[in-house]
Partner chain sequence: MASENGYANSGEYITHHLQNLQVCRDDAGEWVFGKCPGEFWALNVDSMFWSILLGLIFLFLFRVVAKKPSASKPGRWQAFVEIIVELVDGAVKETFHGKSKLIAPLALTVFVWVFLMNLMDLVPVDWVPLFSEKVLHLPYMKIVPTTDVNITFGMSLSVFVLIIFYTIKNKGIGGFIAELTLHPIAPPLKGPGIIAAPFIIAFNFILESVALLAKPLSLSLRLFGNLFAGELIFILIAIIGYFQLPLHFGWAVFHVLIITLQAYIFMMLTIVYLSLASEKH
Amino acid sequence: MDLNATVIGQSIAMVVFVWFCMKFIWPPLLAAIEERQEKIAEGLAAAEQGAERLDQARAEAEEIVADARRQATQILDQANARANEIVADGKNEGERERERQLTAAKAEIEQETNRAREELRGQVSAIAVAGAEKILNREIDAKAHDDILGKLAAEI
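Supply, in the form predicted on its own, the structure of the chain whose sequence was given, as a single chain.
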């Protein structure tokens, strides 16, 4: 192979081209590549942070849901306890009202019984007086006396 002007010219042109590329083209390309690498790295880091935050948010959401379930259970337990108290209070109130009405009814029955006794006493005394009048109006005869007392007993 001969070294001639064409090879030397091509070599010089190649060296100038390489120098030109290394001086003016290569640095912006490397800067763009490095910038792109940094953006990709930042994006990956952000994605990792996002995934971590998502996991944390899921854990917090599960915690909140569990807490809400506990609170709901407590509220239901309290409501059931209150309902039982209300039922027991109503039952006790019903018992007291029943006892009050029973006492009132017994008192009314006692009054009616006393009233009937008084009325019966009045009637018995009226009958006794009427019987005594009849006995006194007739002559005193044992047979007539027994007959009047029998009629009197039948009336009572």
Given for the second form:
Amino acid sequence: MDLNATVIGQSIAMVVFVWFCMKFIWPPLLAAIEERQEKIAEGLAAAEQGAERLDQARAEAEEIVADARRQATQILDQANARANEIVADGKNEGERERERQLTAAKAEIEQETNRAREELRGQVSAIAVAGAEKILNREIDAKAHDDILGKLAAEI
Amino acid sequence: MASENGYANSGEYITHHLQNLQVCRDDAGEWVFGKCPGEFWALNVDSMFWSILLGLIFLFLFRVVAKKPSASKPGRWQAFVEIIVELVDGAVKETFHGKSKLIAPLALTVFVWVFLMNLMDLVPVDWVPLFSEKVLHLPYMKIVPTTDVNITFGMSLSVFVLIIFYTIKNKGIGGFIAELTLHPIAPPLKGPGIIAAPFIIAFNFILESVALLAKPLSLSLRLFGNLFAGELIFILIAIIGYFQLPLHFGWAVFHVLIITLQAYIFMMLTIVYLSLASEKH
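Same protein, different form: I have the form predicted on its own, so give me the form predicted in complex with its partner chain.
Next comes the full complex, and the chain you just saw is listed first.
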């Protein structure tokens, strides 16, 4: 327990250790810690910036989508209008075609009717002549009574 | 166990375990072990050996990291070292407001070194002394340097020198003398009261000198006392035989607190004294 030269020895040891620590241990360690702190601060700032940019991009994207939606609606409207137009056009065309066909058919029918009537008229006169021949039991000059027969046929 | 190891009684066991391995020159000029009580030019070889060994271990463990510190990818050991460094750095920045390249590394060295020296207290009290006696034929071996008052006093003396150095550096020699003589009672400099000035200055000087000298003394004796008492209790527990195991464990658990706390207190007081020395009033 007595004080002796160990005091001096320990003091010298302490001076040497503290000097070594001051020269070779403390500065690099603190430099590393400070560098990391800086990096962390930078990283946090970058993250914040990134989040901001993300928000911006999101807003931009939303705008673009809204724009696209608007355009799509517009295009759809246009297409609908065009479709309606086409349908209307088609309807009109069909109507006209029908009309045309109808007219043509009517004309043909008229023509056919007239032709059949003419034919029938001829046959009726022949039948009438044959009937009259049978009734009178004698030969009648067809030519002499042609006008009468013609009138008769016209009345049918 | 005292009786089984060839000690006459437990008293001898205790004194043996508290005796440093001292080396000195005897009258014939030969180096002798353990025959130099009260002599100043003796060296406690065991204290010095363990103290320097532990100091080197501290420097090595920290130098490993400091050699190649990685800022982006710290390993486990580096992370651990950095925790300690940041603890010390925080304590220094909180207390010491000036600029000094010395104080933070000094605090780190003091903290880790004292902690390691205190930690030797947890090694069972008989292991190393028995080993050194049977194998190395050294009669004494005290492995906890901080239970040697020389070690703690050597450290606090270095701190004391730094306190005076910083006081003179920051306040000048005049400031240092003024601090010793003009506080706490300001002597009258005018009027008839000036007759009393020398007495007041003398009174201040005595008071302040005691306060100044008490700093290194209390610093070293606090650490020494705590660790010495702890070690003594470990030795006492070791005497009682087989029942020492639970007791030893209990005291060791409690002692972990003392070990850390005393190292921390030594560091904090070093910082506080040095910051007081460099602060201007």
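Positions refer to the first chain, counted from 1. All figures in this text were calculated on a predicted structure; none of them were measured in a lab. Whichever C-alpha set is largest while still superposing within 1.5 Å between the two forms counts as the rigid core.
Residue 93 is not among the residues whose C-alpha shifts by 2 Å or more between the two forms once the rigid core is aligned; its shift stays under 2 Å.
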